[in-house]
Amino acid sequence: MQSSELKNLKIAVVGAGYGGAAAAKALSLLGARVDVYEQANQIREVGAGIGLRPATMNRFREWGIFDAIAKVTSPSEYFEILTATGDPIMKEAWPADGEQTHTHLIHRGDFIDALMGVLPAGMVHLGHKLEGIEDKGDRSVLTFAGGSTVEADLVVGADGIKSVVRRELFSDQGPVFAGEHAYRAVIPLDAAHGMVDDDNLRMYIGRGTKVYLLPLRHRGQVSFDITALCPDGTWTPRITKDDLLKTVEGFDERLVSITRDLDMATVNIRAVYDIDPVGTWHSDSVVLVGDAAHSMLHHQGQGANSAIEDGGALADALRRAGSVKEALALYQATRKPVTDELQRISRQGWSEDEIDEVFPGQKPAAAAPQE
């Protein structure tokens, strides 16, 4: 599109996740007008860390927010792959995109304050709960609690796993249970047991359980989470610390007495889900990006990376594109082929013979997911 119809573009993007947030830099960076819309009243990341790949850095670099977002960050060379009791299964570098060869290890509150910080003043309203959606074709028109509205020529759906936006218009199927939860904390780098003297990630495989440790030692801290097979698809299970107990039965002791040491109060717990893939991402005014569009789950450390290329990839389709319409088919066509195969590989976390041991004479009951 020429330059002149992209800063005459009028655009709201609804959700303030990560998703939201790149795709909002990006899209301010053509010189559009770009407004976010958050439900909450204050933005806040609970959970804790994650990994920002190459690509995903290279993309801040592109921006112009790499320092933003290093400064908050560890550079990590590789990942590691052990048994339950710490023996070598396999140990590989990051995949290197150009000259970027590290993936930045991050706190998601740091991760989304930082993006928060470089978006300008004024863009994110927050207090915003959509209610209802109406595409009239070549512009959309967005209702939100209370009865105001806001028409705009592109709605970037970047409301989450979910979404309205997508329940609205592409797809009325929900969330889906994937017969495990995950528990999740941070804790001091000295209450890991000695365990983490670099900055690469580690993840422990045991029957039926994974535990991480990924290193936050710009903070002094560490990243905690064990992922274990369980038939409750409560949302928000309640989950006692014999429970955690049970799920490391048989890993490194050091990682028994990381587990036992918990205090519950800061145990981030939910059941993990994700959706099925979404067959249309689009109208002619009106897309989705990141878990509104291809939630997955979090075997591959993919899910903020994906959503952060989705930013980059609609702004570049916009750039290229002749219309919005045909700006929207090119992200799609883009962006849809790889993170339909995230979504895949992501659920080929367990094998049959695990389930099977873990659930003997069950199957994992969903719960709706709550608001």
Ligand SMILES: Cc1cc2nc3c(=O)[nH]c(=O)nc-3n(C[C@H](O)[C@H](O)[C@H](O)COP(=O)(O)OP(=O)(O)OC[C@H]3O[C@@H](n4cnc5c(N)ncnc54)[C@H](O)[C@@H]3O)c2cc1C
Second form
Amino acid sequence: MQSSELKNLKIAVVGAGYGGAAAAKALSLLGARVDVYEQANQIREVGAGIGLRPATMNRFREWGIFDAIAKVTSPSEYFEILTATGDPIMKEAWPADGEQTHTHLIHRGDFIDALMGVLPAGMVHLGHKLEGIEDKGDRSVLTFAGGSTVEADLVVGADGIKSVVRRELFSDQGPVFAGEHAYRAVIPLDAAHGMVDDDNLRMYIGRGTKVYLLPLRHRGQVSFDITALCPDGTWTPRITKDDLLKTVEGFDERLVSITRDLDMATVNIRAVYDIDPVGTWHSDSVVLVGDAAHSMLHHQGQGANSAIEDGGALADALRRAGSVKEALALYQATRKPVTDELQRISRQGWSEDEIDEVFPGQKPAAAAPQE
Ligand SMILES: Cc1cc2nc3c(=O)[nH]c(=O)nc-3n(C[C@H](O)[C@H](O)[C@H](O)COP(=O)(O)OP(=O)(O)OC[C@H]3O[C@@H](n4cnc5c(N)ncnc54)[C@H](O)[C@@H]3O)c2cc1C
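Okay, that one was the form predicted alone. Can I see the form predicted together with the ligand too?
What follows is the entire complex, opening with the chain shown before.
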């Protein structure tokens, strides 16, 4: 599209997570008028670390925000997979993307703060919970709790795994329980019993449990994450220290000690869900990005990274295509095959016999999505 057309576009982004913030940045760089509507009154993220892949960091370089993000990260060279007791299974350099060879390890809270910090003042409107969307062809109308409405030429649904935009326009299929829990905490480096002395991600695998040590040495901390098979699909399950200790039985004694020392009040506990691939992500004036489009399990560490790449691909498509309608089709054609595959392989986190052991003769029961 011509830059004069892009400048006249009024874009409404629903959701100010990584996907919404990245799309807002990329689209505002096209010159479009962008507003972001977020249901929460305060932007907050879970206490845990993630790795920003080389392709993601390249997008940040392209958007002129590399330094703002990189300064709250530690560059990492490789990841390693080990047995529960620490015998090496494999060690691999992060897949490079052009000049960028490092994955950057970041605290989720720092990441969302850094992204918010690079958006123009006044772009994000907090306390706006989307309740309905009317697709009128070449524009759409959003209705928020309290009754206020907004009309836009393009609506970007970045409202996460329980997306209202997806449910209203594209799919009534709810999230799917993965039969596992994630327990995540950020601990001081010196509480890691000497297990962290570089900036590389390590995953220890036992039967039905994976333990991740993701260094955040720039903060003097480590993200300590346990993912364990569990049949309880309650979104925010009640888990005790003893439950946690059972998941790491037989692991390296230092991992057991880290678990024993955890302050349960600081541990984020949740059942893990994804969604089945959604057939269509767009109409002529509405499009899905991030978890709203393709929520995936975290076994490949690609959900947030994919959300960032979506924003970049959507902006590229608008620049290349002749109209919004064409651009949305091009965006889906570019991104959906990639995320369909990531959704598929992310579901291959466990062996059949591990699953049989935890769910003998039964399927994990999903709970209804909660607000
Ligand atoms: C245990 C675990 C570990 C993970 N580890 C990794 C990892 O290592 N690497 C990685 O890349 N990814 C990882 N992920 C995935 C990653 O967290 C998600 O893919 C990512 O947060 C998706 O971003 P998003 O912006 O699409 O959605 P979200 O982060 O869910 O943001 C959606 C936003 O929309 C808002 N919203 C929702 N509904 C409405 C509404 N009706 N109106 C207005 N606003 C609304 C929400 O409040 C929220 O701010 C992990 C996920 C889990 C569960």
